[in-house]
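Only one chain is included here, represented as structure tokens and corresponding to the form predicted on its own.
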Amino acid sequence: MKKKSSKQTEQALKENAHENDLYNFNHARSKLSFERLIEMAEKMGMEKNPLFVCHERAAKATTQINGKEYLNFSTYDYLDINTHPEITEVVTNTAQIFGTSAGASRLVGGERPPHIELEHAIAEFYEVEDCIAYVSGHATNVSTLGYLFSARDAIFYDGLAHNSLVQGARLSGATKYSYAHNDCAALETMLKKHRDKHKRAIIVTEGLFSMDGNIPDLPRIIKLKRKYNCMLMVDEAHSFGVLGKTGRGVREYFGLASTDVDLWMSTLSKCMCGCGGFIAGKHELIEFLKYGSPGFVFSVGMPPVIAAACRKALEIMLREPERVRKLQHITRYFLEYAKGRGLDTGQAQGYAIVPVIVGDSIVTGFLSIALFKRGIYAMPVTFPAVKEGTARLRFFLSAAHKEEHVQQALDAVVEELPKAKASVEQYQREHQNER
């Protein structure tokens, strides 16, 4: 047998250690994601993935599933405006006149009047000076923070603020400080150790916390900013439209001034019914993003129908503040009767987002599909999404959700939660020497 040479030898090693890097990277990956949980429930006799489920139309208080009717608990229309007539009309008029695309950046030839429009509506809404809008409300946060801030400052965010904020704050090279959820104690523990450390600083939470829907200590936040000279930014993505009597957010909540924070960003996709987001504030901040921040330098425009339609469902809201109280009665309702069923809701506060914890993820996974065989779309938010241990249903409200739907999602929950427990128990003992 002819011997390899070499230089043949040398590549086939390095071509096997290419395709042994992919193959542990790909392995690494699997381990923590939802399908490597999707195949041990699979071996419990779990019969569907609740994931990636196709909807067949607008998701509203129910939904349509191979032409089954759901009630559904899985919606950002936290408003129920999403399909009103008078967005459609809008829409369908500006796509004649500029179709689907803004055709380019808006730095270099996408600029349209509806993106001129919606961010003035903002910035009024806001009252504040200025506003930007991206195409992407993920881009928003990590664009913002990665552009704005350098090695030499630093960002100080809650421990439970969205992927966006944390892959922001690691963009931009400056240091990163996590403090523990909703603990200004901890926080300025952080500030009065590490700020003076630092040029720049600002300050990163949430209007309301999208896996635990509560709120946090707003007024002390900007007390804390102002003592330790910093910035503060706010993501209100789920508490826009959400808060206040008018659905103005955690400013209206508190009664806040605009101006106590630097940064106030959004996303357009939840009762704004589109989706990108926005961050409002001084002229002279927005400008610097405009001409730099490289979520909106690089990419194309929002589509000038998107920035229509959510120009269109701000001033629906505004119009129709019922629409919000609505919102807050049905959370509230929801918050009371799963406690008085027993149910663990952790940190709730009763405004659009309301978790039943339930602690192990196969649990939850297994609960979620026996409410979907009962005609009830609720969705499983497991490891690494939240701490293990922590895995839960997560419940979105809308304004559209009526008493009794609660009621019977929640008391299908009581029925299916110990059946599910029982199953996964019941697997363990039996194979628990594969362990």
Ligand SMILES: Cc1ncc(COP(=O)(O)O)c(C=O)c1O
Given for the second form:
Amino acid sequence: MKKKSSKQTEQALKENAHENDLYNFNHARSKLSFERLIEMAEKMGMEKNPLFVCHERAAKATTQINGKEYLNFSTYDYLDINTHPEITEVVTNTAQIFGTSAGASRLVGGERPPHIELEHAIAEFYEVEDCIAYVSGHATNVSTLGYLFSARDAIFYDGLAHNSLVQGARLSGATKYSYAHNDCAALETMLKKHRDKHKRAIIVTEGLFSMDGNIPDLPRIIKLKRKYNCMLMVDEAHSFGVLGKTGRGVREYFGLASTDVDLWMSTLSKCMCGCGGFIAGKHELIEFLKYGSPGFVFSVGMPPVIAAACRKALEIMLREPERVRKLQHITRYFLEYAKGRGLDTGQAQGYAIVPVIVGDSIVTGFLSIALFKRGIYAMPVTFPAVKEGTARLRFFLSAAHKEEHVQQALDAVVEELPKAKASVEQYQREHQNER
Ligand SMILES: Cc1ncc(COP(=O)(O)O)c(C=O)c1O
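In place of the form predicted on its own, output the structure of the form predicted together with this ligand.
Entire complex below, previous chain first.
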């Protein structure tokens, strides 16, 4: 066999190193921060990874993990509709006709009656001309913003806008302006300074913010949209089914007209217990998206069973507004009880989502693990998902929760929080030489 020259060896080493770089994800920031949580959990005696926890049945007010029942505060099923027998029935019937797949992009062979019926029902719900349903909520935002806007345009978005909105803005190539969270004065300053530099502009906000559980001043944003000639997109992922007397969202909460907002967006994975997302608005806009938006045109249609399930969930929600009342009652109760026990609930307004702000990311992780050991499942949200120093446990409430559940969970938080702080101090003392 011929011996390799030193040049060849050098080249091979270079290629090897290059290849290693190519596949080396072990030092990625997000992976490392999750690994830290897993490592801490192990040191606290948790046998399993606290992430990717496997639930053995539908997660409602309680859930089952590893054969044990937990009080659950981590479900999007705000209205307690998931597993409703009418949904199971419609899913079974639809599967018998269409199977489980749309089979193709809807544009070219994947269109089925449940898609059309769902979109009609949502357009009617919003009192707008038309609606487009995408196969994923995240893709709805990425594809819509990415497709509608381009380099000459501007996207003004709330500083706490969901990742999918930010990714969509990035993809579009438009100039991005992120204004301080929920700060309309900051938004106006930006609009005054930059709006005229661009051809088209859009303001993007959410109906209920998923990290803080607070609501934007939408009437004021609508005035700004008119004054500065912008479009307006509202992501109702967490406000659809949650806000307003009958769950009609932020529009009902403020008594707005449907036409005040150009793009009503929501996911179907929260109150609608399915998956996917939609944009509702003017027919011309929806047609434009249906014929061009990549996440719709180049992606399979949502499974017909999911479309049928979501339509049924919408019907149940409108027929049983007591679910919305129950959710609003229990969240207000949670908020008041937490405040009464001296916990920091930040800007939460008492609708479905209430954070308990802890501050330090590691203490928050420890607290979540301590609660888990006591049979309470509430997930931590830490940096980089929220600003450093504002890590929190995020509680999702549901119409299925009872006041006793709330008391049990929050009493445990009050007891465990000082212990978690002390454990972290001890942990840091013991492990200070390891990094
Ligand atoms: C505000 C907001 N928009 C969009 C999405 C993405 O939706 P999905 O999870 O249904 O893809 C989420 C997800 O949680 C969200 O919170």
